[in-house]
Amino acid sequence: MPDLCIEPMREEDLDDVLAIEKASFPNPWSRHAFLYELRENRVAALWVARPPVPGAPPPVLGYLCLWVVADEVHVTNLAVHPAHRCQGIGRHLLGELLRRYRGRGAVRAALEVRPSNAEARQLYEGFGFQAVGVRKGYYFDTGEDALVMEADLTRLAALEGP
């Protein structure tokens, strides 16, 4: 397990955080995205991975974006930089998001994904996610279906403490 902290995005993360989207997606969000759900998306709760630093902010290694709706979590977006993949650095982003929340009475989590994405599958598959629909068409770029997943966050092994 990778040592990191994780903490709230902020407006001056967003250069890093632009470049590690630009490298994940085909259709990478715009600033603008990422600014909408820092500034006015209620429901949005936007998150980084960084290394242990003292001092100035190190450069983010990794970003986690979702919803809380109720006891839902949803995410919407997960992107660790190419250069530090491999490394378990999503793993322990979404790991411990997913403690935080349920902690905070979150009771579900949701997300899509590509089909074709076999390793964030099975991130996801690691913390208990399952298939649960298909979205006909959610990807605007190819036209590709997403695959809606979802996890009980109340039966998860994988979020127990080490």
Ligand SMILES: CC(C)(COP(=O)(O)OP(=O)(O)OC[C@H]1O[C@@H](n2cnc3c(N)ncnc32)[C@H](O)[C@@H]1OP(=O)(O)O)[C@@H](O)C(=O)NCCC(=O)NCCS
Given for the second form:
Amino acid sequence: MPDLCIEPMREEDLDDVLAIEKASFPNPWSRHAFLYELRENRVAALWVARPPVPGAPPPVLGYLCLWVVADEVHVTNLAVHPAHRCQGIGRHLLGELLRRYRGRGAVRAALEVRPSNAEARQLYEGFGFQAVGVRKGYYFDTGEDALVMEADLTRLAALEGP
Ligand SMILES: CC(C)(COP(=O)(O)OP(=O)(O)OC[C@H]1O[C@@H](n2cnc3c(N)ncnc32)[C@H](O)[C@@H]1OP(=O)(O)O)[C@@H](O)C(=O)NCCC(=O)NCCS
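For comparison with the form predicted alone, would you give the structure of this protein in the form predicted together with the named molecule?
Entire complex below, previous chain first.
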């Protein structure tokens, strides 16, 4: 498991975050979209992962954004810097945050994913997410449907500690 700090995203992180976002998605969130989530959206929580170096904050390696609505966590964004993928950072971010929100009373997690995004689907399936439906034409760039996936956090063995 990588040694990482998972901390709330700050506005000062946005240059790092936007670079990852642009490298990760055909239709990246804009700075304005992140600022709206950070400043205005009262159900939003945005988290970053960085190496635990003392002193000035080191660069962001990945981030996960979510909404908390009643007892459900909805993952709205997740990306890892392309140079740092396949090192367990995505799994660590998702697992740690699902664990934290389960500790605060969340019982279910949901998200949308492109059916063509095999890496992300494998990551989610590893945490027990299952496809529960389809949102037709959800991705306006390609017209691709979104797969809706859900996980029952109360029964998620992948969240148990060693
Ligand atoms: C999806 C993403 C966040 C995964 O992050 P990551 O740090 O590279 O993933 P991890 O190293 O933690 O891998 C965890 C699991 O994800 C799956 N996975 C990750 N990369 C994979 C790849 N290239 N091929 C197949 N499976 C992969 C595997 O199940 C892996 O478990 P394993 O190592 O036991 O095989 C990353 O690929 C990314 O940022 N992609 C672009 C943005 C994106 O698609 N976000 C999701 C939107 S829904």
